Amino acid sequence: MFTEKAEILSNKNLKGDYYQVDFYSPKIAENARAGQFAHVQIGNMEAHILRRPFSIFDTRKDGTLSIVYKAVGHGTKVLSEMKYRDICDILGPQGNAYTPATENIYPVIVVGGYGAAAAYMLAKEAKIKGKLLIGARTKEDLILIDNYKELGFEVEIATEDGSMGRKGLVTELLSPYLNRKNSMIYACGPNGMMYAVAKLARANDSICEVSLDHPMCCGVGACFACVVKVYDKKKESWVYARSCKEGPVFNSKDIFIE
């Protein structure tokens, strides 16, 4: 984990209240794997002293570290207002990862809202470009599809109003995916949307990774703020493991389901 003071190459509107925004943080892009986060402490904001925990979207080789947002709160505000040069303290790479899409899986991600930033990485590096299950409330909070077309993934689309793809939610797409041969589930999203995806998999034997998105403090471990009930082989109970710590991703079979 690294510390850097990063400076804003580049943030601009995506769409609506969506952003992206590059940093120079060549420490943490050289170390960041697919579903980790970033901690980010908003410059301009010195009276807030919490950092605010970002799915890292994107990395280059040249140390640009991309975070995807939308702009919903006092802090992601400032941040939308930050221009070219200004700094970011930010830690990272924090969490944990997903497991590699290697040549013998073909990956099924399922995401929700802005948690397409979230698989993007494990989407481009995948050996099989695979399926992409998108949904959001409406066409307004799709983001980030051409980008997967881009890299080859087949994309099937669910909106809850019907703007756009099928009308409904993106589990329902979900079904012809379940217990294939050679697939990984992997998803991001809401965590209503993560336990459904987790339940769904876990009735029908099939390998899924899903990443929850609790509130944090500290970001390190440290509060025990973010924790999510998981099963302990080693111990054959049930403890509760820190999202930004042992998380944020989590094997399906592993978490409570109520």
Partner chain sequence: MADLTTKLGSLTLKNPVMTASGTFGYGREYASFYPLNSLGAIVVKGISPFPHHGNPVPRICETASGMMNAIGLQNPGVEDFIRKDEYLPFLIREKATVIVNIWGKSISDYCKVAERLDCVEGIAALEINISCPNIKEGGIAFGTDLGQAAKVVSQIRKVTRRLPLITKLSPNVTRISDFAKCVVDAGSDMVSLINTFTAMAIDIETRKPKIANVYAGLSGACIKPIAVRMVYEVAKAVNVPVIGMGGIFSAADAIEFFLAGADAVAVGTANFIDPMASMNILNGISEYLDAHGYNSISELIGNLNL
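Only the largest set of C-alpha atoms that superpose within 1.5 Å between the two forms is called the rigid core. What you see is a predicted model, and the numbers here were worked out from it, not measured in a lab. Numbering follows the first chain given and starts at 1. What changes on going to the form predicted together with the partner chain:
- Relative to the superposed rigid core, the position of the CA of residue 232 differs between the two forms by 2 Å or more.
What I would like now is the form predicted together with the partner chain, since the data block earlier showed the form predicted alone; can you produce it?
No partner chains or extra molecules come along with it, only the chain itself.
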């Protein structure tokens, strides 16, 4: 884990409230793995003191660290107004990463909303270009589809209002890919969706990793704010695990579903 005073290289609107910010953050970029996050202290935040965790979207060998975010709260709105050469203090890379999709794994990536950002590096590094199942409330919230297509991923879409792709939840697209030989499910999205994917995977003996989180504070494992329930060692009861340390990526078999 490193801390870097990272300069903004570019900060551009993707569509609607979605933005991509590129930082020059060579140490974090070099060490980042798919599914990990960067804990960003956004400048000019005055009374808003906490860092904000963002999934790492992409990295480049030239030291670029990219984050895709939705400007929804105070922090992300301030971030969306930051300019070239502005500085953020970044802590990272942090957290448990996805298991890489090696030559023996057919990756089925299931994402909701800007969860698409968190799984992009996994897709980029995957030896076999598999499937992206992407869902959102409406087509305005579908992002990065072309990025996955350019990698060679086949894309299936679901929207809750039917404005694009199939009308319904993204989990409804998953059934043909459950219990398929040599395939692995990788998921990132809202927690409710993650538990739904994990349940389906478990019921069908599919190998699956989901990314879970809760409001985070220190991001290094010290404060125990961002905990999720996982099975204890004997698989009899549950304990709280830190999503910033033992997670955010968990095997679906390990999480405790109520």
